[in-house]
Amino acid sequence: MTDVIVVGAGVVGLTTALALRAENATVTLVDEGRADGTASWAGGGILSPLYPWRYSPAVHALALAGARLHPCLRDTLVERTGIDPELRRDGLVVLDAEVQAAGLAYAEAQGIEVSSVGIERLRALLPGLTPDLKHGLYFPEVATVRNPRLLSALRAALEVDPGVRFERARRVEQLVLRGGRVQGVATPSGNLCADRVVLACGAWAGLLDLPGGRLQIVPVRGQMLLFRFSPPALEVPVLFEGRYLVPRSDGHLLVGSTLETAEFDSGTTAEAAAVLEEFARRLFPMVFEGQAPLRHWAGLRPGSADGIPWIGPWPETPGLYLNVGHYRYGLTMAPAAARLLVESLMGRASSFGHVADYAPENRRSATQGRAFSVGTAAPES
């Protein structure tokens, strides 16, 4: 019987994964293996919360713990497959100008790299910007990742690896439980045993029945379009009204996001690519004149009423716990949330100073009878 089953083969349940082999206990990974839908690989990749200031100390502390954790994670996945997850540090310019006196007491605040750049830097920064925005906030320190490859490195390292099982395809319906305690999972084509069960399946944690009662997680879509530069256009993040342009190395430029409660849609809209686009080109004129997107997808973010993930054990279910609920930034958070499931289920205590705020069994008291809205879990506007 493996040690652990981990639900949930997206960027958190592979990081989870990951750190459960570094602690030597056996993993089996179930995933439904949707083709489309999932967060992990759909975003931007920008490894830091959009305007950091607007969110709780508890976000924004678990965001910069696995933003920090990001480069070792980088270098641990070439070492073992080759593959790299495009880490680039080229910082992100913040363009809004009701920001800038915020943006840089949180930075002093933090002790975070800042500068506030005029006109001149700002076209050095980003050539092609339009002559309408004249000031911004440059973060030097802010890196960015290729979700998509990441994704493949942390797959292909794990799927080498003895200790770990990968059970694809496989939908979990309900828990397998005996006297109160976890036994394993169920699924359609049976059921899977193990007396420990990690639950980091996004936004679909929603679903599931625990004892106790439901995740108040629900998926809120993200639209984004994807546009191609031979050479590229740009080399630096830009953050703008809520809204980012991302740059690969490659030339492709993503541009996103939409924030839209859905429920399970996973699909795009024409509405969507159509302000995504006019935020675009309304940012670069010249850069974007006569160029059309390539590729146009959505993802489903998995919110809770606060933003807060839920990580450690359901106070009610021994056996059973969490890694769920990250919003939008499970990407940047997915390393340190692994440390801390890891560490929790371990039985070790944790030297990260806001333990509680992620436990379980004070989340369901701070988010009972709370229901969730884009606006509570995404303050970007």
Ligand SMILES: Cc1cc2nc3c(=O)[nH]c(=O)nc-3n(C[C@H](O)[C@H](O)[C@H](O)COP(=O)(O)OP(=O)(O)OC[C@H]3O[C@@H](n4cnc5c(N)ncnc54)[C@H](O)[C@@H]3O)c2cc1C
Second form
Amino acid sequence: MTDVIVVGAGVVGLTTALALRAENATVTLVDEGRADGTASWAGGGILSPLYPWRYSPAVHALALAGARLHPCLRDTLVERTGIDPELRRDGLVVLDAEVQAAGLAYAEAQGIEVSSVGIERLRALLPGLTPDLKHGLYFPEVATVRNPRLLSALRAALEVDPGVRFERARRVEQLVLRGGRVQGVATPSGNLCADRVVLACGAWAGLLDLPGGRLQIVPVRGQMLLFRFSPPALEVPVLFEGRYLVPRSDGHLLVGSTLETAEFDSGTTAEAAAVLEEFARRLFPMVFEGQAPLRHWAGLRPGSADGIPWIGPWPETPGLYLNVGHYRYGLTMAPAAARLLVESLMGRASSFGHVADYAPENRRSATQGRAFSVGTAAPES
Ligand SMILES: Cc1cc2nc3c(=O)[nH]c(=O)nc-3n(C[C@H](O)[C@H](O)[C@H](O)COP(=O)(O)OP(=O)(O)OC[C@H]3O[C@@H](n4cnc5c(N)ncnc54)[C@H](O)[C@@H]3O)c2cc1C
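Instead of the form predicted alone shown above, give the structure for the form predicted together with the ligand, please.
Everything in the complex follows now, all chains and molecules, and the chain you saw is the first one.
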């Protein structure tokens, strides 16, 4: 029998499995193998909250801790698999004029590097930027990761580990309980047994019946466009009016995103494509002239009230743990969230601040009776 079953093999489940293996626990990773809609594949890979000063200390602390662990995760994965997740520290330029004072105050309070940049520096950082925008804030420490490669590297590292079993194309339909304790999970092709189960199933976590009720985790759709330029058109990611452009090393350029409540529909819409294209063309008119997107996709974020994830034991059910609800920043938070979850599963005191903020029993009381909406999930950005 495996020590721990992890349900969901997105970035959260995979990093959780890796952290459990570092503790020598054997792991079974169960994933229904969705062909589309999973957030970890669809995301932009910016390793920071957008406008971080608008978020609660709980979101901010976990994102900062996650971002700081990514270089070590990258080194481990490159060494074990040879797959480079393309962690790049190119910084981020924020172009919204009205956030300049708040951004500077935040950076000073947190000891984060920032510079206020005028037109000349902007042109150097962002060649082709519209002359309408003349000021920005440059956060040089912000990094990005190429998330599909991060997932490939995580999978490859776990696949060669004899302490990990992958159960692919198996949908967990319910928990198996005995005497109130978790004993495993039920799938259409039979039960899998373990006396500890971690739910890391993203936007779908709220569909499972748990003792004490379903989780308030709601899918929030985000659409992305992909362009390609040769040579690369942009080196530095840029954020404006809540949307962003993220360059990859090979000339691919992502334009994102939308925040939509569309239930579990992970289809794309012509309206969103038009909005994202218009955004990119308005910022970089010459760069995007005559360019058509190569691809258009959508993913479902695991939306949680206030954007705060649920990490730790489920109070009603010994053996059941959650690592869900990372909403807009799961790629950033994942290594820190995995560490936090494993500390709690191993019964160790955490050195991490704000632990109680993510505890499922506290998340449940904080969200009880509150209707979820994109607006209450996190500040509009
Ligand atoms: C458009 C977009 C842009 C984003 N940009 C960023 C960004 O720049 N930076 C950032 O930090 N974050 C970003 N995010 C958010 C981030 O992608 C998510 O928070 C994170 O990927 C959530 O990871 P997850 O593993 O919980 O969920 P997912 O990646 O969705 O994985 C869940 C997994 O669980 C499996 N599963 C579900 N139900 C079951 C079941 N019953 N049985 C078995 N398996 C099941 C699914 O098949 C899936 O593989 C973005 C998200 C989107 C959609």
